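As a starting point, one isolated chain is supplied in structure tokens, in the form predicted alone.
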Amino acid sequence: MAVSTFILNNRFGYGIRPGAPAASSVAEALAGLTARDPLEKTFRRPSIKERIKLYEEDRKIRRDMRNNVAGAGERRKDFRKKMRMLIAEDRRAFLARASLSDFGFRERLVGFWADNFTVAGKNQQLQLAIGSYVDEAIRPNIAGNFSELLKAVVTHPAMLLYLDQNVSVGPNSPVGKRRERGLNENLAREILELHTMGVEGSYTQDDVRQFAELLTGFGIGKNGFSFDPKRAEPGAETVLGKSYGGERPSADDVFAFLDDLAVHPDTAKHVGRKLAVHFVSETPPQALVDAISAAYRDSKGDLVTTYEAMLTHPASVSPKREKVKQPTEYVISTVRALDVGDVLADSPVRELREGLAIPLMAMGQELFRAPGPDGWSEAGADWITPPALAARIEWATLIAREYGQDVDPRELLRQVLGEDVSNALKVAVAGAESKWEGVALLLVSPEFNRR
């Protein structure tokens, strides 16, 4: 079934940017996943290897402070300022790239998978890692096979730090015996419960523990991911009824399990439901979930095949807007509608904090700071609370006054939402006392806040 340009770009992208290319078919949306992206060089950020060098610099400064080395306190102050700037630039790059991209479905998928595999900045070290995590683990793998995406996520230092895998040691390993350090099950549990099989998956606590033992040895080195066999629990581990590993611990044993986990029937069901809930409805039709899951299962985790099943299903083209835009989506779609992505890309960081970061927090969402490993809520009721809605209205009014003075609100309505809007909205926009007030009415309308 054909999907309209407006549904394709608003429901599955970040909205239409007037005057810019927009996907007009499912084939175009899918082709955009692997097309050359001219924005890649513009928004290239430091690699995790470069960021690890910054961790080492920070440790040296801290050591000098403990040893009362002259000037260490000032160096620490300057370093922290430098780190805050780098983190702010990471967030700017994420928002600006989505705001300027001609490949809206690709950018939405980057956000979707970054949330599915949540890493939240609970401290500065983690905040510093997230920008490279999105660019190195998520972005390059959204159009491949799920197993490759899963392995990239599990081996990225940001995930290892976030779920404490860097401190997990096999109790019977050489390091475990010498230092009396033990097992941490966080990463193993979240991979099974949140990333793959889901909370209702057919695994047991023993599977979690065995998987956690299999993961020991995974850690962080000077170049990023590393595997240390001296930290790994010796012997084979049995997870989900199959044995992995043996006499000599190896990262390949973990990868073999992740490959099997990626094609597990429970993973197919979980991925199918996650995609349907995020893109289409909080309570998606079971037929839609089944179709996405079947495409995933039959293709052995090929993600483009999986997306195509979602985009072409009749439930996905319903004109009914069932999903509320999360604050980040709302902000990006507003910036796109007003075509002010260049302003976002070029503004000083301080202005961005006041004009975007603080309003986003008032709306209930701080970029890269999800409240837990399960990511952000998909429930619209959690985003349209009285205070959050008031924050949206206040921000929309400010941005409309700033950038909508010369915009014809009637034409903007037609360009970004088409004709499938209420007559009340058309009348209100057309009858506004000024152009910018008409733009503001569009931006705060239910039709624009839902997709």
Contents of the next structure:
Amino acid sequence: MAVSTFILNNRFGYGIRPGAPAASSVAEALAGLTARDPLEKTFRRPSIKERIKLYEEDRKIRRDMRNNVAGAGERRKDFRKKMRMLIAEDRRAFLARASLSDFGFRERLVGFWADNFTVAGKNQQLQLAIGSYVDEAIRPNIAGNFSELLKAVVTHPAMLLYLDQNVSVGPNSPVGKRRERGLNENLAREILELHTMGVEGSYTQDDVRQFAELLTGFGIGKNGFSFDPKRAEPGAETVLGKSYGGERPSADDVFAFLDDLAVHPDTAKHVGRKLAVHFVSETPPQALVDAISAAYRDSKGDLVTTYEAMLTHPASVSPKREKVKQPTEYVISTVRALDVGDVLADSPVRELREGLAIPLMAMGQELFRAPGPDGWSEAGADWITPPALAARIEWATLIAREYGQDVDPRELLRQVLGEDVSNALKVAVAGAESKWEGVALLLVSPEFNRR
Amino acid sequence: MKNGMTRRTLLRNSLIVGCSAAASPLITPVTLAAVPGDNRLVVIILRGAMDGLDVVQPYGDPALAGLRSSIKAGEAGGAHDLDGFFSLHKELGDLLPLWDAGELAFAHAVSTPYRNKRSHFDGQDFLENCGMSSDGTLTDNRDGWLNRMLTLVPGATATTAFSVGRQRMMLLNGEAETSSWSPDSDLDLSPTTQQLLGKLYAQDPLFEDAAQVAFELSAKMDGAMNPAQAARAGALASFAADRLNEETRIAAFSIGGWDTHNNQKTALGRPLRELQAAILTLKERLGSNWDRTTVLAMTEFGRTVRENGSGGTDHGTGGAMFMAGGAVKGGKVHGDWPGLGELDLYQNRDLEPTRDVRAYAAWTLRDMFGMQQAALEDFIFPGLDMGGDPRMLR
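What would you give as the form predicted together with its partner chain, now that the form predicted alone is on the page?
Next comes the full complex, this chain leading.
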């Protein structure tokens, strides 16, 4: 079944970049998930190990400050500036890569899974960690088995930090008994409630607690993930009706559970729904959700098979543009439409703050700062409010004026949205007083803001 | 599984059905005539779990000093005595004239029914949604209690209630139409462009409605402020006051920064100054409307009674609430003080809540907007027992 290139790239990508290669079939879009990507090298960011080292350096400086070591204040100032730059570069890399990539579906999936497994930068330490989380835990695992993605996420220091696993200690472990420290259930609960089975899943509070006990020992060390048996709760735990572990705790016990969790029928249902809701519609037809879940279930969590079921279902390729683009999607698709990804990649960081970060905040979405572990809203009404729409219109007008002076808006309309647009839009774009105003109207149209 | 008509819809429909509403036990004829009326309500959500014990300090409780070594209360902390038992944090000195004039009061040892998990985002959602369950489960529609009240106000329009600032507020989410705007929002488009946009959006109600409100508000307001300035509490309060001086009767905004896990004696200063600025700005800008205004400042839960290892406090349960305004019968700290002795604490770590914070909100809605007890206890705050009248308003 032939899929419209526009639907394939707008709904399942970050939009068309005129003149650049764009997937024209489902097979191509799927092949792009594992193709060699030249942007990998261009946008490589410091590893988690390097970031941990930086954080330790900062700790030393802060300790020196507390001990009134001469010059520590200055060192702290310089260091904070260095960290701010690094974090700003992380954000730029994410946006620029998506703006320049020929593999739109791949970039969207990175965003989708990063949202499913949300880590939010609610303090500087987390902001420092997130830049490596997306590229190390999410990106390499979007086209394999879900269990690999799940395990990579649960062992990444950013997730362990965000959901407090680093302070969770088995009450009867050697450390627990010595320091009277306790169990933190946050990560266990969110893995079940948000990442895999979903809030309607068939797990109980007992399962949460037992899973939290099973997870003890997972923490952060100098090189990243570390398993510390001295913090692990001794004995076996029973989660979802099965026993894991024994006398001597081991990380393999947790991995065994995560493998089982990945193929649980509730996980299949939950993943099916999340994909359908994010990509296709806030209220997707149950048949679509079921088809995706069935593919996941029957392939035991093979993600490419799962995506294929979504891409080949008639409901996925309906011409009706239902979902509202979230602000990052909107911004990236605009940068692609005007082909200014290079500008984004090369601009000084200060300009990016004014020109991109602040408008994104005004539109309601600060990159990597989701309000909670449940990630960003999928409801269009949450994104198109009076102030948020005003922010989109304001920003689009500025961008059009800056970069759309020499663009024929009628041609641009055909290139990025095709013929399936309202007459009102065709007329408005053709009748605009100047080229850039035609471009602005295109950018603020419902057709461009939805996909 | 839900069918189209939930119990809630049925209940609400029976509350506002046409002229038979006059016969309804849930809305009095006085309510019908008066709403939206002249009374104004401002709800400020304090995000991050404000430490009630350090803001309205029970220095008169002998156990307090032993629980906190660096976080000092009462005279030792430079605080301002309120009534011989409680003192007000030293940063809030500019609010004392309001206390003395009877325009400021507090409720202490209060919380929502939410227990034990102490999660900010769950706790805040719950505070804005005000369901009943102790594990934080929200009502089906995930709407705000203030929005549910609005659905009962005949004559309410889209501008009757305003959510101010960029922070999305569940408090005003729901079936009733409300407005939202940020002081820095501005839409500087020519009339021709606006007209063109109108045509573009004509087929898409979501965009059409948002654009219409955006144009109207932009035309009225001067958005000459950067986002950082616009996020300050003073700017939010200023904007809210301007709207309340027109046809708006309810405004809500957020103040964050209360999550003082470390070095609380310094860290609490900034959010307190923001809150103070908000209240004082409201009073100044509302002018004579201040006499008919109630401001409620509420937080998702309190903090641990004992100081932690980094000079801060951790998530707790019982906390404090602010009430300010000319409509408030001030000069009082409401509530039933449970004590801070070891046996008095909740789970041996938190202040024991002795009243449901929703009760104070409910009595406010009753006194300000004529909401009836059944509506408040069954619909707006499901499961709430309003209890005795605290007589918090004039």
